[in-house]
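Just one chain is shown here, as structure tokens, and it is the form predicted on its own.
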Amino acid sequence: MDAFEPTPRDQFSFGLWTVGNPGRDPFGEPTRAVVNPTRLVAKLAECGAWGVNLHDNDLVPFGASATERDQIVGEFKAALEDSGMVVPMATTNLFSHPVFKDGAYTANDPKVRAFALRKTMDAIDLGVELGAKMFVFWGGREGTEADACRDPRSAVARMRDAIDFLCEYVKDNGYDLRFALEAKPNEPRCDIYLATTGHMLHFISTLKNEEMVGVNPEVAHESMAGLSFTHGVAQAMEAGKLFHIDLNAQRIGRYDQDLRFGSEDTKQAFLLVRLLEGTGGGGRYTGPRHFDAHAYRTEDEQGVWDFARGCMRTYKILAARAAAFDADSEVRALIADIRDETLDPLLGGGYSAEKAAALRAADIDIDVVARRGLGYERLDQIMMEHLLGARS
């Protein structure tokens, strides 16, 4: 086993919907057989994964009886115990059934909103029963095609009411559970409310129990909007709101591809791993590294496990490259803080009239500053050489 083989210590997780994806797409039927969740758990454990996540209906089919539900869950628990796997996160499917065609928590019909809350409470119960400490909300149908159908402010208010209600449900039941909200700009709806991580962070600040709620950014979703995923994750980390993360790959301007992590835009994947691992000096993200991605439709079941191992190995390879990059003496020199004994005390710690006066009086030769080269071309080239294995 080499240094890049995954182990449970890495806290890598996959969803049942990822490795269980049968290769169906909008233009073609499945290319792989549906695999029982208990087998998925066993195979993920063989691959070195630590956790397995699920939507409610990934495990218990929609409309199953209480008896069927208990039997399925019992078999799944046994598989978890046999493999040593855990369920760190759960979520609910509020997008597949036709009842959610106009949204779930934001739908105009109150019956739909009531059913969505009921379904989510059941999914929370299931997640807690399986040991989950995190519950993710992805509002895939919380949007519109015909924007005149509702005032967007009403949609946001309905979403707030739902999350506030569910936070209180968790507290009332004494569950040890936090929520993470997942943004996406479009697909399957033309426009989805709360489209980016930034939207979500502000929305969370309006909740009654905001301390319970953070974000679950996804590489593909932020990249679909042409945004820097690394910047969005950094903002969430700085706010103390990165509760969970979805790792995959995406080509900008395409539909939601959910490709193997690091297989596209490897430079951004490197920068993301560097941020999460804290090798540049910032705090390290300590939560699960969850892969929300799918194997190519061309693959058989063996190809699915090649895909899963590939996601985890690429993360570990990038983490090693990031550590080497940040230990490089030339890199440290290029990004070293510029210290100024006169100005530094004026630039932190808030405002005072004395600081304002001192800033006005400071001797700053802007022409000299403007002529100074920053060496970022060299820095970026060194990064590429580490990424390509030319430096160690």
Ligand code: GLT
The other form holds:
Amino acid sequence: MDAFEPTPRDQFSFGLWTVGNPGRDPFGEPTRAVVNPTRLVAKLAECGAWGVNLHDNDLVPFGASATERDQIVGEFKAALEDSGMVVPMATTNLFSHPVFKDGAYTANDPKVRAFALRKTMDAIDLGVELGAKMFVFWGGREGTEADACRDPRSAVARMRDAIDFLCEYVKDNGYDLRFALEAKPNEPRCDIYLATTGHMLHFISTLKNEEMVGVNPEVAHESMAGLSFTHGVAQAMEAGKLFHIDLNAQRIGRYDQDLRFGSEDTKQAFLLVRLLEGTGGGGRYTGPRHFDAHAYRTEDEQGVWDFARGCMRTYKILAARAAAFDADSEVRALIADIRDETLDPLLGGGYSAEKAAALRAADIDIDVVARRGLGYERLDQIMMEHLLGARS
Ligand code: GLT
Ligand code: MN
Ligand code: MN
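Output block for the form predicted in complex with the named molecule, input the form predicted on its own:
First the chain shown before, then all remaining chains and molecules of the complex.
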């Protein structure tokens, strides 16, 4: 047992669909047996996780009767109680059944849109029954191949109608539940609407109950779009909209890999953990650290638990490295704010005609400023040395 062993205090969570992934891919059959949810909960607790998240159909099979549902939910609640695990987040599967082949909330057929709302209301009831405080929306099928099938503006409007409706459903039932929207640029559709966290943030600002709705960014999804995940998360944090997060690893330019957290692009993973932990200042993210990833298809069940422990340990190791980096006096000197008593008051707090005149009159020797080296090579190398364990 070392300092990096996960404990429930770390608030690490996994989806039932992550550690329950049997290793199926588009080219091959499963390589592992399906493990039932009650065993997954017990094993996750053994590994030091705190929470388990689920889609409605990860627990209750599609089409189960009310009696079957109640029995399954009852057994699952007992497993939660035995292990001390919680369900922080729930979501709806709006992508597996063929009825969703043209999307769910944005599908052209009103019957599909109606069924999607009905299925989501049931999934919300299930999540709340299990104690979830967060409900995720991943619109995996909300997109197109034949783009002429609908005006993309009506897709956005339909999505708004759905989220507005469901916010009111939550309020009408007095549930203590917030929504987190998860973007992805493509896969399984050729193009998915509201493709990035930035798209989502603007969309949220158009909702009737915008205070109830934030984002659930995923490392892999933002990286697939070739974007800086850390910047997207930072913008969400700055807007008070980082409600949840999907941690995994991804190489840019590939399919959605959902790899063990930190196993690719470790520098980005370091910068992300540094941001979430707030070691560089600016406030800490206090929500669940959720892993939306799965073990390599080469693994048996033991490999799955190695994978789960690996995600959590890497997060904690990176958090320790980030703390050491931000406590390093050379780093602090390199990133110290440049102060200017004359200019600083002009640059914040909005416009005035006096400030505009003072800015015009200020003495700024741009040649001197342009010649000054910034020391970022040194800064980045020190960061790499912390990251590689050569400096502490
Ligand atoms: C699916 C997807 C994930 C989403 C999950 C929530 S389901 O596995 O690839 O990114 O977060 O619906
Ligand atoms: Mn995800
Ligand atoms: Mn993914």
